[in-house]
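One chain comes next, on its own, written as structure tokens: the form predicted on its own.
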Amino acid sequence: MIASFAMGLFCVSAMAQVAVRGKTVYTMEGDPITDGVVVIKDGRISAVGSADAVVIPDGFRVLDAEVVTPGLIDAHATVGLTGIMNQKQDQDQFERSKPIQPELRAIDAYNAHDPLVAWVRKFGVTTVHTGHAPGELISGQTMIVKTRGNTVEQALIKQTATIAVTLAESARKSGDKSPGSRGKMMAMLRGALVEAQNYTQKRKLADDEKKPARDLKKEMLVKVLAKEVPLLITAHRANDIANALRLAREFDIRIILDGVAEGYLLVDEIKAAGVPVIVHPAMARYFGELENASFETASILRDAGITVSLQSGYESYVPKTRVVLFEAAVCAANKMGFDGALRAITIDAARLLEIDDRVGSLAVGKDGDLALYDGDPFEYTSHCVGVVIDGQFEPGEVR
């Protein structure tokens, strides 16, 4: 069945009326469905259930797979800014001229046609939270996109998802450049937020002549202070994580912790703060700030009741972009279990990114985003035979 299905997949992409049948369908809304069916009409899910309860409308294209899941969500990546060639012309994840640049928009740097976007899609990834990479104190904005579309506008789910902040070695400068220490990092962040507070007050002045000119940097930080946009703070050492939590308390702002290699040392503090966490890639290189990282960090935080999701992440050395499916498989084998790992790259990631009204589970009214596999998704010998995004088919891994 899988062989014939795979051969016919390439003809399906133009059809928006699709029914997908799976021997096992993981909806993430309840127990898995044996011999399940998902019907997608006009890009949205119109029915989900067992084969004996769901009627497939006449004229719908029917796709069959062993396992069906919601389209996978990579909770933090740089795909589309980090290109597949790994050369200067396709590396837009950094702007090194200044340490604080929240005005840099991810949509202006994203390349919808980069082959790396299609490559991660072939493993079942249909939604990516991507943008400027960790490496500067405030490196820029992030956004959320689908892994298809001719332009960034066609792919876009959320234009500004977070502002990326780095409290790590990669954001420190050498010599007489700032910031060169943890104290300077925090002082510069606090100073930028105070400037944004003052900017807000001055803009409220009745006399238009006294209002300050528009400042794109301050405008973005005003949105942070208003809790419209959270800070995505990359921090691995326990003291850097503690600094991030302290900053959130001082300015009463929303943050998402990213990385947290030593997060297991501050479980109570993270939980008390109500802060969600995107755990570092399981297959990251465990040295430097990640020297105390653990395969079990995701499960430890999850078991404590903290919202956890997983990521492909970023590092300056090749490969730069990993596959979140494989990262979840490693976590599944290290106390997350199958269900916990799948949740971390579907519904839990969607909730953390505040897009669960559209993606993350298979439910009536949600986007028609599915991943189709010929076996256990976390088994290395299984393949993603295709994905459906907004009711449109895209082929999976090339075999």
Given for the second form:
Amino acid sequence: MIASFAMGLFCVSAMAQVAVRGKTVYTMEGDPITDGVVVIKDGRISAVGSADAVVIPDGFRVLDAEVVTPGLIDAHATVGLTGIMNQKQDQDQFERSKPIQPELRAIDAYNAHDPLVAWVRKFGVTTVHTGHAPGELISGQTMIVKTRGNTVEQALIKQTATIAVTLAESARKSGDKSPGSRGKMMAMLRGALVEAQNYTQKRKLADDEKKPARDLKKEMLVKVLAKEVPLLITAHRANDIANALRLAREFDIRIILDGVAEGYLLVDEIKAAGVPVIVHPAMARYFGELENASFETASILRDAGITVSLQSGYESYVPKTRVVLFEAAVCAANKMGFDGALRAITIDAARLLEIDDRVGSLAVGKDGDLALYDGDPFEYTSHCVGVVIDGQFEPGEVR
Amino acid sequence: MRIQGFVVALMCFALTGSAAAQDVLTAYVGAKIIPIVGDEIDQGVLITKGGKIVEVRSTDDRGFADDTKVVDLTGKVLMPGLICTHSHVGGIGGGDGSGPLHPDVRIYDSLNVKSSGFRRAVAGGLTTLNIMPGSGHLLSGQTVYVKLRGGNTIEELFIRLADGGIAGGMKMANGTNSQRKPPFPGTRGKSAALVREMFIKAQEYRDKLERAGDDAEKKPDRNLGYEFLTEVLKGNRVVHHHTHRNDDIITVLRLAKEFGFRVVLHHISEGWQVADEIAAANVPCSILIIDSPGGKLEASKMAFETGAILEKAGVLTAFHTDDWITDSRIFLRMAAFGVRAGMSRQKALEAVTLSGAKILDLDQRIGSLEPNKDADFIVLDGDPFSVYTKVLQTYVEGKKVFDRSDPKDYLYAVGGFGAGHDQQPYMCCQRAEQ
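Next block, the form predicted together with its partner chain, ref. the form predicted on its own:
The complete assembly is shown below, putting the previous chain first.
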């Protein structure tokens, strides 16, 4: 309630009427339009079409670009939680005290003013799915925000997008701490979900005296069991991916697979499970559990009919964030093709994250989010010349 | 000693064996040639023999000698093999935790020549690397310049100097990476003081040696560290200096001036702030572009524009991968990003070829396609700066060391099951907590 009020205020105060003309406009709703126009009124798209057919109303600011795409969507990032300095005080992507903490909300940890938010925006990224990082068994919640706004509330699209689960090496503890093995990771996850089932049963008891006290951790897992919130499960090795699919089957929950460096070994299984996938950054470092990673994984999974999107991912060191545009570019050049890679970071990402009613394509009624380029967005020597978010212009790369 | 001789003999045999094919005159015809020195040639001819370039010219009526092997590269792009002035492929080795200064430690004693990193490097079109120990020490050891010939021992990859020595420089660092608990320095002032003390002792060692002349009695006891530092003081070996912050860069210049050593500034995240000072010192730079600034305090002002700013200031600048920091397979992207941020096409191309050769004192042998230079070149299927362009083949001294059409090589170029096996990541100073 408070969030939507704040957002409403923001939009009204900053409203601008703008039209964007592009020599090529990729709407993601059909063939690209040559000499296209997108009109944005009160922050939303009011018209899309060829310059011949669409009239730009008087008084609208007009922007021009060679290429116009929907604002890019980074389907999995940690930007805003993993600050640029990489010092203890600006790293809020996980909390080391306990391995299972689904109650940690991303909105409480996001710094809308971290320079890396503006950094990814200047290359065309207007929406990010960000939050607690892979690195603990259940590290916390993720959310979806626009890359502008003074506060997280102003940026927010969805407060709880997923709960981040890690079935990868980074969740493994050493010494006498748990989880220290794959078997223990699965036992702890299953145990937490069973506790949530028990909690649901007990909360249903009629007698108020016997109801268990409110428990933030279990409340979140109850939402998972009710299919209200999916688990975002980071797994790279084929056996970890198989574990994730087994967990989803046992508890009949929704999951999104994340990373999947060896996903090409389990194409049929992932497809049969109907699970969408956010593939690791193409340029992620190829060692450890990513030693068998491939530039072609995203294209292999997508060609099999699996819903695929791409990500900047989580980086613990340098670079502190990747840029999903650059990752998609490598996929485009490695069998995914221009169209496939652009879809993966626009409309397919929006559908995967269930925000396609607002973003991901250029259609009347959707948010006025666009990225403007002076050439093929994936080419290394092209530039993002600006973005529009909710009808507001933000500069791109300075040249 | 005996064993070493045996290895060298074996190596010579191996080289003789594999050199046979390269002894034939070979003409690579039809490609667009980017020679780096001289204009680009639309339909060019590159002729090689014995691992060397014989001729570079445009296609014309002149035929080829009878025994010439002709390779058709119509529609392709041919340019010099790429040179990386700062790589950690094959392992990181170098000095250990016992202290901050290790001039006696040689990186090549700790390299795994079988590392798949070498396979990925040739897949990216790299033919020459400066392999360095890390930046967690003020002086982490001696570096080695290698040719990616393939081989069973690191010796087969060495570049020999005129005197038979092994080409390489010395790795130093300042700023935060090398600050730790004692005996490591805790501040920038202490870092500089420790380095100055070391060089002063090296000067004394050098002077004693000179004064002793041929008098064995007066010579100081042989000391591996000071022996190498003497080579540095004489300018025979270059210091490759990791440095990021503007004041750290200036400190390096100050120390180089005090002791007269030759230095290359590496990384220099804030180099764009002191480009004129770098230019005035006539010191070259080896830089990289990472996808975002930060990740550590001293890299938080990294800029895509550094290459362009240094170019404008007239500074000799090369790009490097810092592999694992960036992936050798996409090294050409770095030059393209340089152009994206304002570098000229020519200087960006030089920054992954000839400028690197100059920085490594190897520009008489490599870095451009000119007669008598080594036949190190790559074949591309498009413009070097396009994301869609692939490295199709890589040649070192006339020998093909990577062929994308070979499934075994393709696996390393793209990745997939079995592509990785033996690598340990090197990301300097990443704390276990993170």
